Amino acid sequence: MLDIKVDLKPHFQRRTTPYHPTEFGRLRSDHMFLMDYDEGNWHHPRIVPYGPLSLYPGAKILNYGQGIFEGQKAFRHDDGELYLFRADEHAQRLNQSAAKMCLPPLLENDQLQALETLLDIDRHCTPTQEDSCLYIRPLLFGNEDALGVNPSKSYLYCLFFSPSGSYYDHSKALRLFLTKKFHRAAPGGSGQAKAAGNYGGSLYALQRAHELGAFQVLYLDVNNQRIEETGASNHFHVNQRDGVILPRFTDTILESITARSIMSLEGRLGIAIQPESIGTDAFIADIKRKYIREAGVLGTAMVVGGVGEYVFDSGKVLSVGDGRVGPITQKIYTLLRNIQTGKEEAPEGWLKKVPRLL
C-alpha cells in the first residue's frame, strides 16, 4: 500500500465543472501523480499540481529513449460515478513493456491505487458529452544524468489525465497508407512494447501518409510479406463470410487490449474472430475481388474505426467494399462503446468503479 502525499491546488484554482473537449488529447486535469525509483526501490509517491518536470540534459530518456507509456480510459456512467475500463490489463501491459525496455516494474496494485486516488481528486474534470472520456496517460522513463548506452539507475513514474473528445469522427471511413518503403519494427526488437521510440520513429512515414490523404500508416513486416499494424492501432478485416480476421500477434506487433476485448466478445457479437498470418499480396487481391468486405482499426484511443481506402507508395488508391464504414465494424464499435459507458452489461472484471476516497 502506497503512502501517497497529496499537495493540491488551492480550491479557487481548481476546476469545478466538467470539461467539454472538442478534440483528443489537448486538455489536462488539475493534478498528476509522481513516484521516484533509485537504489532498487520505488519511493516518494505524491500527487501535485500538473506542471513541468525537471530533467537534466543528460537524462537517459532524452539521450537514449529509455521510456514507455500506456493509455487507458475512464468514463462517467449514468449513475454519476467514474468507471475504469480494463485497468488491470493496462497495468500488466505497462510491466511487459517495462521488461522489454529494462525499466523497473511497478506492482499492479500500486498502479491501481495511484490511479484511483488521482481519479478521485480530479473526477470533476471528466467530460460528459457523447464520445468523450477521461484519457489516462502513465509514463515511466529513465532520468539518470549519465551518458553511456546502458539502463538508467533512476526512474520517474508520472501519471496524468487528458479530458478528451472522440479521436476522430466514427461515421467516416479512413484511408490508410499501405507502404513497402517504411517499417515500424523488426523481429527481436521493441515492437511488442509501448516504447516511446516506436512512435517517434513512425512520424516520418506518417508525414508521407498525410501527404497522400491518409489517416495512418499500415505497416508490413520487414520482408513486406505480411500485414502487421498501423502506427497507433491494430488492424482487422471482414471477409465475405462476415468473419473478422486480425493479424496474428508477434513480437513486432503491440497487442491491443481493445483487440483482446473484441476477441472475448465473439459470442455476444455473433461473429467469428480469428487471428491469422495475413499475406500482403493475398490481402490486396482479396480486396480487389470483393472477398474482403470491410476493414478497420482498433485501439484504446481509436476504439474501433472503419477503413474505406488504402493508398499505396505509387499514390494508387484501392477501395474496400463500398468505401464506407461497414455494418460489422459499426456493430463492434457500438457494443464496445456501450460496455465502456455502462449502457450494456460488461463481462466480469472489465469495469472498475472508482471509489470515493477523499
The other form holds:
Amino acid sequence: MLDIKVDLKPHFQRRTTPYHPTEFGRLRSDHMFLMDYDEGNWHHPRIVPYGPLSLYPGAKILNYGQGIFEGQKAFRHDDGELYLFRADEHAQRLNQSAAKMCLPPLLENDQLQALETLLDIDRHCTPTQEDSCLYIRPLLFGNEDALGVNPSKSYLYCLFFSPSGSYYDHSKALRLFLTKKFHRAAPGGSGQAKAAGNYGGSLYALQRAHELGAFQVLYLDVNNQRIEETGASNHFHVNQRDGVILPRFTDTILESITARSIMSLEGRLGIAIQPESIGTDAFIADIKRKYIREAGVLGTAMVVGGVGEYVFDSGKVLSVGDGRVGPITQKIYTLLRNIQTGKEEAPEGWLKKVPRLL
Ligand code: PLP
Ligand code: COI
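Next, give the form predicted in complex with pyridoxal-5'-phosphate (PLP), keeping in mind that what was shown is the form predicted alone.
After this comes the whole thing, all chains and molecules, with the earlier chain placed first.
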C-alpha cells in the first residue's frame, strides 16, 4: 500500500463547471500523481496540482529518451459512477514496456491505488458528452542528470488526466499512408513497448502522411513484406468472408489491449476475428479485387475507426470497399463503446468502479 500525501488546489481554483472537450488530449484535470525512485525504491507518492515538472537539462529522458507511457480511459456511467476500462491490463503492460526500456517496475496494485485515488479526487473532470472520456496518461522516465549512455539511476512516475473528446470524426473514413520508405520498428528493437521514442521517431513520416492528406502512417515491417500497424494504433481488415483479420503480434507491433478485447468479443459480435501475418502485396491485390471489404484502425485513443483509402509513396490513392466506414467496423465500434460506457454488459473484470474514498 502506498502512503499517498495529498496536497490539493484550494477549492476556488478547481474546476466547477463540466468539461466539453472538442478534441483529444488538450485539456487537463486539476491534479496529478507523482512518485520518485532511487536506490532501488519507489518513494514519496504524492498528489499535487497539475503543473510543470522540474528536470535537469542532463536528465536521461531529455537526452536519450529513456521513458515510456500508457494510455487508458475512464467513463462516467448513467449511475453517476466512474469506471476504468481494463486497468489491470494497462498496469501489466506498463511493466512490460518498463522492462524493455530498463526502467524499474511499479507494482500493479500500487499503480491501481495511485490511479483510483487521483480519479476519486478529479472525478468531477470526467466529461459525459457523446464520444468523450477521461483519458489517463501514466508516464515513467529516467530523470538522472548524467550523460553516460546507460540506464538512469533515478526515475519519476507521473499520472495525469485529459478530459477528452474523440481523436477524430468516427463518421468519416480515414486515409492511411502505406509507405515502403519509412519504418517504425525493427526486430529486436523497442516497437513492442510504449516507448516515447517510438512516437518521436514516427513524426517525420507522419508529416509526409499529412502532406498526402492521410491521417496516419500504416507501417510495414522493415523488409516491406508485411502489414504491421499505424504509428498510434493497430490496424485490421475485413475479408470476403466477413472475417476480421488483425496482424499477428510480433516484437515490432504493440500488442493492443483494444485488439485483444475485440478478439474476445467474437461470440457476441458473431464475427470471426483472428490474427494473421498479412503480406503487403496480397493485401493490396485483395483490396483491388474487392476481396477486402473494409479496413480500420483500433486502439485506446482511436477506439475503432474505418479506413476508406490508402495513399502510396507515389501519391496514388486506392479505395477500400465503397470508401466509407463499413458495417462491421461500425458494429465493433458500437459494441466496444457501449461496453465502455455501461450501455451493454461488460465481460467479467473489464470494468472497475472507482471507489469513493473521500
Ligand atoms: N499501436 C500503437 C503504436 C499504439 O500507440 C497504440 C495505442 O495505445 C496501439 C497500437 C493500440 O493499443 P491499445 O489498444 O492497447 O491502446
Ligand atoms: C493510446 O491509444 O492510448 C495511445 O497511446 C495512442 C496515441 C494517443 C499515442
